[in-house]
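In the block that follows, a single chain appears as structure tokens, in the form predicted alone.
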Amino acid sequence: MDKPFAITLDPGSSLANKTGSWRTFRPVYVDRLPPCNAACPAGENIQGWLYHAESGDYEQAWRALTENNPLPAIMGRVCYHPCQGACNRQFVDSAVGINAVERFLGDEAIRHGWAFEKPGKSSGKRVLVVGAGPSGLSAAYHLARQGHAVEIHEAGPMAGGMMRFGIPKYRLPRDVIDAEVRRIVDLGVTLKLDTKVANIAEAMQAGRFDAAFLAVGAHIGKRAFIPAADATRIVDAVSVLRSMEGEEKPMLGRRVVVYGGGNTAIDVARTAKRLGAEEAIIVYRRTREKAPAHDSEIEEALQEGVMVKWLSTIKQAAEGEITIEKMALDDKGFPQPTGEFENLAADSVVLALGQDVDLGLLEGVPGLEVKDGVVQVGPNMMTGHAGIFAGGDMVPSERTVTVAVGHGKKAARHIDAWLAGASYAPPPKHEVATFDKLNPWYYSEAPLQVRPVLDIIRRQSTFEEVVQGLDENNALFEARRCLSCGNCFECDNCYGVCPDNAVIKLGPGKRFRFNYDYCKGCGICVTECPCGAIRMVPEEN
């Protein structure tokens, strides 16, 4: 920022001790948004975890972690971490990996037993949550710490929802969302499983429940009409997803074909070659840059031998084989077919083109609105039937387990409100802390941590989690290169550079506060401080 003017005085003038007309600006502490936590749809307050965690103290780092999320194990797995895309660390060298972090606290919590407290008292209410996936846990979880009875209907044979249904186990091993769910069970949480909620007003009436969650994944996978021979095998992506979790895996055959190109497709496709099919092909109508799967989940399953013929559709299936029509994009980068064809042998056709909900449960049920397939919510994600809020997939928004969490603890704010007669006002967000209000200066380069990665054979034969987890030497490290944008940490450097002693330290953890007696103005501390926790305000006279 620019320096304003400022005249200086001699320290023994008449002057040196006046606020008026001679100094036009004054320095003010401040505390700016960290853009990772502006960018974080769980709300994680990540600048602050990773405090603890830099200093060693993990469990402390876990504790502030799950104020927000209960899930951190898990989440450090399976988000794909808008946070680090928002870090202002990439402008120095590379972004802090957030997510990595994130997952050693989540494994070290499960390594050691650490559990949540039990809330101190009960508010006497009693609330239902339908569906044990991200949303739902994460609502139940932060409903019973407010007090409240809760209570999880969940219509499958395990809790996870999606996660467990829907993320293959070589990205998410089933024991991580075991140990985080069994977490928020022994909160007091009542968990039951096989417990299909056909209608939730009965539902709620039967157990004389105060408010209820909706959060039913999206489990109904879509269909597409593909002209197709009576003997050729087209199935959903979701059904062989959730079949992985039976005893009898499903038999794709050993040329196995996946329409589509989000992250369903992706990991349809990896799975495809895990149980041994010699050929899985993914077929999506348009590029690679428009394609919804996150890149670095396509360049894994390229890694894996996983072939995508981009800017291709179907458009017959027989027995054996199927056909498809190369596309080409027009000048204005849409799709549109060519009339070239290809033959491709197919043992199994996937369909990886979305899901739906189930909202049966719905029906009779006054004044909800239900548009495109998902249930119509408030601000406060209120149905329209007072009493029934909804998150989630049952709600408009991007379909990601941060998102269905963020969902969770803001429903469960604004339901503990409502079942108080009142309404829950999150508080006001500060500025965020923009690269530019930051001193790079001061920070020299450190090299991100990079993961370790199982190797190309195992991978390709077996379940085994890909991806692992950093140790404690460099997820220490990883944490510690964490800006601290927009917040004092109590560097030393204002009270070191001020040339007119004006800044006086309160002790550790209490910061600083400016004396105005003394200070001129000058701005040094502003330009000088790294993480940009000061402003230059006008003075008022």
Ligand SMILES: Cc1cc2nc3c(=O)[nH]c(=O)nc-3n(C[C@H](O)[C@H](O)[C@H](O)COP(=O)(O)OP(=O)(O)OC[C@H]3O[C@@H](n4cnc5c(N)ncnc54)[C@H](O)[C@@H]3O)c2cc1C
Contents of the next structure:
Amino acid sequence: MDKPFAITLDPGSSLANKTGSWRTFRPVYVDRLPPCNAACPAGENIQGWLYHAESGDYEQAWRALTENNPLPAIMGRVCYHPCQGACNRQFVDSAVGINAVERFLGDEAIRHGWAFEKPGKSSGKRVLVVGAGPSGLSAAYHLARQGHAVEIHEAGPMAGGMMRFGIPKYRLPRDVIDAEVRRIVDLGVTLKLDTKVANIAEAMQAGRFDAAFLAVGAHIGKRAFIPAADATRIVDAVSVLRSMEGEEKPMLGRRVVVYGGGNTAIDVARTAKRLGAEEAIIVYRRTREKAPAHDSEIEEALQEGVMVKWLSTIKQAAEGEITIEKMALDDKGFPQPTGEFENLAADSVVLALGQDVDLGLLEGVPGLEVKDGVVQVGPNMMTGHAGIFAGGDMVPSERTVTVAVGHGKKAARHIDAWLAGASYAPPPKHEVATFDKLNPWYYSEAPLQVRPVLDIIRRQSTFEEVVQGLDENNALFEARRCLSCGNCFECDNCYGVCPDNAVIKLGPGKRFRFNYDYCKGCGICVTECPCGAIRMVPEEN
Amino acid sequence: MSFQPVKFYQTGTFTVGNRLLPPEERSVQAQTKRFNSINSGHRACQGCGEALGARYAVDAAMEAANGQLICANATGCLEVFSTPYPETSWQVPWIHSLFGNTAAVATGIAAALKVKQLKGERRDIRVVAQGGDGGTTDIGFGCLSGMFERNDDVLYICYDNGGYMNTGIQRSSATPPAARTATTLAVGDEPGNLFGQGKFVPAIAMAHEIPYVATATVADLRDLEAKVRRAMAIRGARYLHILVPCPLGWGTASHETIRIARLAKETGIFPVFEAEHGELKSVLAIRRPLPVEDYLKPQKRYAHLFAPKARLEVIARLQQLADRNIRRYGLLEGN
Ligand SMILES: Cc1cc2nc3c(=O)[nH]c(=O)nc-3n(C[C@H](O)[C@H](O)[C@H](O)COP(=O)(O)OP(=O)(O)OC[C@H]3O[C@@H](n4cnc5c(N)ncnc54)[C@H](O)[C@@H]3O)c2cc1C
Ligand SMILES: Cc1ncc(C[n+]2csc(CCOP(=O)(O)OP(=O)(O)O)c2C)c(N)n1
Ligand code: SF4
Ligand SMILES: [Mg+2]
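May I ask for the structure of the form predicted in complex with this ligand now, the form predicted alone having been displayed?
After this comes the whole thing, all chains and molecules, with the earlier chain placed first.
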């Protein structure tokens, strides 16, 4: 033995001691569903694309975004962003400005001319899409990428549907619609304008289509009976907004009364102001809180000088004047007439009371079910008639661009499967990464970046876009406010906080792995993971 | 604050690393090739704060010394769980002293290295001494004070878990008031450790006017690493006192170790600061002020303050101590 005095054994490493055997629970990496993604009607992987935007890779972010939604520059302007209502950051300071970043990415894509990847091999199947609104465009995009030959038949002279013939320019400039539509057409989609489908069965037969997706929207303005003198101008909001796209602007007069409390009412009133009306007054039978219009839009309208008579109905219209009756809410919150009247000067009355669907093209199609004026579809977006699918405003829905886009995507997946004689089963959803799963300590203080707004004078007299975009600095900052809920963003916390060195760092983009030989199952990594991407599970034995 | 915090980048410098930060701005612990000075397979309890604090501190010292480091280690949990003969977790030259003489052993090593360097036999090798609060504030205190007073070139690191944990959780002079230990049971009129006893060695170290004194916790890695780096850039006697929660002794869940350390700092119970030559230089400010209950409640060693009936007057006294820290060190300033 040639060891020093009193030494009998060679030094050994504690690695011989596999402390993993102590464990009763083990940590596992998980991907939870971020609440924003869960709330997105278009099924966007918001956290996923923000992740790329955070590192400044905007093109990758845009590609990740457009996996699900081909219209980011449009969405970034008109989407009512339920994602932000669900965003976990609202419990830290305020929700991430997802919509603003989406718009930034959409505008970047237009600026740089980023194009979609061309579809792979052709399926040999032909699909007819009726209507070039958001739902039809979305379906066409996904179907084309799946390799199907897609033809869109659009009754109008331009694509976009209500995005073009409803939503005013000051919220959605037309070159944005043009650019995003062109990119879809460039995928190889055939867009036939001024092509109204009068009968779906005939159109499918004539074009030898294997399946059809209907997205004709809801364009017939609802009427209300108002006793009126012959001379009174009563028009409907959708027609007014549609005529804004033509050569001749609508003649509404100096004093315009708009009847209704939805976004369409707001848009018409704001349009009337811009057309030169001295007064644009909205008459609505319930309260501001109860109005279906989004509060931010009501606010913007009020800023521009639009006036509102809440809790009022129109009793009658005479020449140059209308009579309104004051309402009061009853115990159940319903408006009831009070018998109190008021006269308002009015050159025209615009009805914005909602829209009905023109179902003419479906005449004689067997199996179809229509309820409450809209076409019924199954969970796969197929109507009662095999091979005919439908989505957007013409089916039961919240009637937003985002829902329409989501319907288009969902329908495309089911049509794709149906054409192959199969059925599409969506992958199981991960558990939602609720706020209690996060460790908010780790996120740095970062105030919301607010989009600049056009000055009020120009908002009252021009159709220039009201809400402007973020610049690159702000957009990057905003993207980095994302907490990355439920999905590892490689902050190295687990790797650092393990008292047992039992976390292996795999390198950039590769995340981490547990070394279960030594992990004692203390759970510190789980508690200290900022974004809730680790879970403890009981050991089997 | 001892380091320049990164203001934003999603998590700034709160997390261990951050994929958005340039590599040189990430922590030592974020590196794939960190030293792992205390390796896997050690026998510390699940969630041991001391094992974690030791790797944080010694890895940072190794990085600062380019791996040219010798550690002396007092008897205590850290020594016992890391080196059951013949195995060791240490990946650094390491010597086990006695319970009470680590500071003296480290002084001796530093002196020997100095001689060797003068003779041209050795390059510059740095020395760290480390021990628990018992080994530091009680039995080792004479040796430590001597090391300070002579300004020996040693960084002394005390891992404060508030008691003699290795021998069964007995009281030390660093056990906080009201805490239950095996020798301060939760019985009688004044259950748990008495108020008005014990000592806070960082303040005593400052009174020695040594070049550098700092406190840290395992909840603020960037701060801890910056302090080790600062200490290693200085010659002479340096003292770093790290609060390391002990799940077994404090009666906390093993996954809560870092959270508890954070609460100690955020409530003002444990002041985190640094001092040079006896003068306070910076504090790690409280980010989100909290009442002491938030810190006390999750710990079974304070269970008698909440059941069978709440001892509000005791909690109030602890709050006064925290408030005094906040005042004395200015813990709410610089926010
Ligand atoms: C004024 C107004 C403002 C709005 N603002 C917003 C907003 O800010 N955000 C939001 O999310 N939503 C908004 N909406 C709702 C949104 O525009 C619609 O929910 C969405 O456009 C519906 O999409 P769609 O594809 O189902 O139908 P549409 O957009 O209505 O498109 C249907 C298309 O089908 C065509 N078509 C109809 N019949 C035929 C036929 N027989 N043959 C061929 N083509 C046909 C139409 O010409 C049209 O182009 C607004 C709506 C209005 C009216
Ligand atoms: C002179 C002497 N007295 C008593 C002991 C027994 N002993 C070993 S470790 C220890 C307590 C260590 O407490 P601390 O220094 O706080 O370290 P911890 O275990 O808490 O980390 C004691 C009393 C000893 N080893 N030597
Ligand atoms: S913080 Fe990010 S991932 Fe979480 S909900 Fe908000 S946007 Fe989505
Ligand atoms: Mg101790």
